[in-house]
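For reference, the chain that follows is the form predicted alone, supplied as structure tokens.
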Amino acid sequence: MKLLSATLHARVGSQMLRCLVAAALLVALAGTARAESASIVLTGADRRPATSLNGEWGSIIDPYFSGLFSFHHVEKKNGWFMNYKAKPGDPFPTEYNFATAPKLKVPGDWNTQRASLLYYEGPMWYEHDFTYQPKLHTHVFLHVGAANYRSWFWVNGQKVCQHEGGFTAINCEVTGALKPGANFVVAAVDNTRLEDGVPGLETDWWNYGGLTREVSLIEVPETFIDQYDLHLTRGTDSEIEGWVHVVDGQPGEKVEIEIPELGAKQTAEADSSGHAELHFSVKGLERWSPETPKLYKVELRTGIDSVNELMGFRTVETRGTEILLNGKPIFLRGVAIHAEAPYRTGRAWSDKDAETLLGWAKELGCNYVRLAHYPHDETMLRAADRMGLLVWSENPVYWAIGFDNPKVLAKAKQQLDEEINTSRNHASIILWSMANETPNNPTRTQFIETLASRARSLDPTRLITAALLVRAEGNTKIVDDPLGQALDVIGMNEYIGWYEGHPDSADTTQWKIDYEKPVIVSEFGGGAKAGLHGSESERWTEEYQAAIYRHQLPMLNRIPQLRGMSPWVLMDFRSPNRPLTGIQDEFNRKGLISEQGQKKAAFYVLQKAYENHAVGKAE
């Protein structure tokens, strides 16, 4: 039987309740002494064998979140859900029951599935019954690649852990909760807009809720390894350092590395915290790149657990206004991307979606692509690196959410952690980008500051960047916020011929920067429904649109440090901001491809620059 108030706490018939106090007794006696109210980070968790929890889930809406929470929106014992008073024997009846309660399918979002829940924000109740054997020695998380915005799990009514933050993976330990046979998980997620969220109230995307990525069931050894780092020594072919993390090991643990192809191993020892420092030569090795994006098997192992990774090795850096790949100056040919799933829409997560988003950004010619405005999903990195396509990664710090709140930065910090900590493993990743279009003010400047030097302590090897707002006198564009003290590559948007002027305003505009350092056009562009068309003065026509990238692309090449650009955006995507009826129907429509597929007439604009090498000057 499928209760929504199926768990300890659930108004349940004294013969059931009694076998599940039962069964959680022996669990809870039987688990490890692990703490498990909290969710760790597993680097390349998708490389380690999986018992996938896909599939119809059963659904229940709960606007009010009675629940699990009061009026006063505090944790209660009193709700539906979560009655420890229930008793044996009292007289309730069963009035939430998972079993003939709406499907959702996981992984998605819960918008694009039902027609009624396209608008909805709030908690949603999800429910799934599965078979397991627990092993001796083994640890078992419960591992969801996202849930928006905050999430709650229990497993056999016990709860596991929980979560905030829409855009990064969660894993929950669930080795004392499990059971011989039949399990179930619930999971209450709610993407209720927070004014002290990261984001916050206000983003120009849907707020799609729900389990949108993945959901397994992870084993791992007593002792394993949860987070490693491997990467190219900077100015040189054959130099690999690197660490690997051990959880509940002896001090003087072994780590071995090997690269069966290059012919390397190495060996190491984890100091008393687990960290085992590593630094090998490797021969023949061959660099990463968008041109030959070579990727390597690699064994990480310790005791008997083990990880089998594909990596690639390439280092980035900068030199005065240069960025530089493997020691070579680049021009980053790119274009900003949205996890909007191609043709269904809803939350893009499968390797179909991020082999057709990135396809089309390889078939517009780019080597480099804008992911925003948050970490995107582990298929779309694993594509990138399969595929040669440099990534710039953001943090949802977004427009202006609450910079003066330490509760609001502890939050950004931990996303910030979380995201590099599982995705450092990616060669495509060379940007980290701590916030977009953020308000110039020194609350905001000390904010990001803090975030991006934590960022370069978690991950030195990489760049830190951030998307800025410029400011105009007369026809000269100034970029001089004091946030691009703390960056190492400046970006900047700006949208000449749409928010302002006209797409020849671009013809005289001159810029001023103040940083010599090196710059990314993060956002330019506008919007055009596709199919429609009209004159180049016409706003809304492809026209219109085309002409302003006409007009952009010989006034970027103006910008001596110009090193990249990305313009805004591959392909519409759904906003609440976009309600004007018969053209955006609730969608920005900036892409250069609709959301069906459609390639509008400035998709060719680009492509026909990119092709020709007609912007950049580093290569």
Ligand code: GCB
Given for the second form:
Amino acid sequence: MKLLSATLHARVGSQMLRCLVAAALLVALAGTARAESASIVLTGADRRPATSLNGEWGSIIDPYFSGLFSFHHVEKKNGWFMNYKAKPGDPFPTEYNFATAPKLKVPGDWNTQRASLLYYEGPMWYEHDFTYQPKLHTHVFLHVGAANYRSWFWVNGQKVCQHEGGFTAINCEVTGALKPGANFVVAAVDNTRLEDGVPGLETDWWNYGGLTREVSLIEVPETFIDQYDLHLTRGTDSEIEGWVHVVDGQPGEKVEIEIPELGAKQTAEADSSGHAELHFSVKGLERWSPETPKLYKVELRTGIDSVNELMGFRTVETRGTEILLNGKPIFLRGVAIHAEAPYRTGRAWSDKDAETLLGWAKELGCNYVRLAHYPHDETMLRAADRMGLLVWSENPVYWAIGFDNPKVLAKAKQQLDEEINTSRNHASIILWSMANETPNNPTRTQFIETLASRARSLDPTRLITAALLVRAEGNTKIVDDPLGQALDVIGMNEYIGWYEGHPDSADTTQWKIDYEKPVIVSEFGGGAKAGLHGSESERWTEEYQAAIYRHQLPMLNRIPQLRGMSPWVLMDFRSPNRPLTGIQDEFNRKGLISEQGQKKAAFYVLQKAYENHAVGKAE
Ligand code: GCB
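Can you now output the form predicted together with the named molecule? The one shown was the form predicted alone.
Okay, now the whole complex, with that chain kicking things off.
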């Protein structure tokens, strides 16, 4: 790569000269190269023209964290790996070389790319060469869809940012670090589980590490739109409201929104903080719903910056124990989904992965999916918008994390902010879930209440939920977790017939739910190995799993507030908690479909129930 770009430059000398002049100008404009800056949120990053940095990246495994935190090395500063090209006069022999190191595909977790990395938890170094020609009056961001779990980035040896959180996008400004011609980016990604991480030390999914989502360079003008929110006003079918935020604009900077198909055009002025409020009426709007997932082209402009969005408009609210979509009660026929890639396994990230997973949900008869247990890739949300699937999107607060640690709260808040600010324009998302199955104690309750009010203040247009645990007294299941007070919709998980009793235990189960709020049974289910057949009383057979579903459905109908369900889970997924040889082989087998796409008997039980509207109040 380096050689190639050098020859290229020799051949196009005059172009090179132009580049150098441009670079000089750029440096003059930017002052000295910018110091490391925090990652920012770029709403609709996937709608902007981008230069892909996907492909083969050199990779060096660093199990002792030597590159990050080496104590014996003179360069004690973080990241000695990043300078691997700056060798002249180096007193040390080169002990690392990305050019000769094995490659990893980006995007992609490392675990499923090399057998020796299946269980690896620790830092991995990545390097990629690219050519770039700086442009005047342009900010450039290194966009990383997600890197699990902590990540550090350098461009041409200059640190550009670091990030924590494995499921939200990173946007590092790299303008001052780029140069004309050959450039290189180095990333350190560490998937070590942390006691003060979110999630924490224990989960029931594989801790896939690496640059798991797409990587690109995004260029925006000097004055640009970083975030926006447009939605239909609750209680109306023709009022659109929201805001646009402009970076580095003048007070009074004009913002324009156009929805050509509706003949709607609206302008607003940004205040001194770059915030422009919008509110306008449209005629003839077709509202987005699972039956009519109508998306409009929306153009957002300020100065020479523009974002071409694709958006649906709908409202969601609760009334008593109802969930109303566009003012009408809806029952959420759903299924829970992990970001496990169908067929090839590993972390899902592509359009194809999204189309396969959500295609199966549609085939099942779903109008809704619970995207567990962390924010999924933007491609999933775009596909849900397109295919007409309502979405529950979840912050990775899972099981027992460090609820008493303010650092953990700050991390959970940061990931929630990133999730909401990135994904708030997807019509498909109706629920923000704060957490999954957390222990009932006051410290936990306060922690999650803080998140819930944060989510409400960021986005008052959606419903707040969490998957609660259920307790039992004899045959009665009780939902009285005080956290329910902070939620608009109560999610709850139960495993009758699997972790307790038998499938027919559901026949005699009674429910006592202390909240007059809509309830979603966010999980139920049981394991089966695809192709393993036997009697209904034999665990792990498809018949046993199907029996769980058959007995659950009438029981669910005895919950008066039941407004939705998302059985666990659409597809088998990899988890180190599931070692049973010959059956699980490190896969959670509660899928209705195996990771190789084989549908199990329970798939058809649920499909039939959804087809016949056999569960839930008729809409
Ligand atoms: C749960 C968790 C989910 C697990 C599932 C199971 O309650 O929310 O992440 O995978 O149970 O299979 O036990």
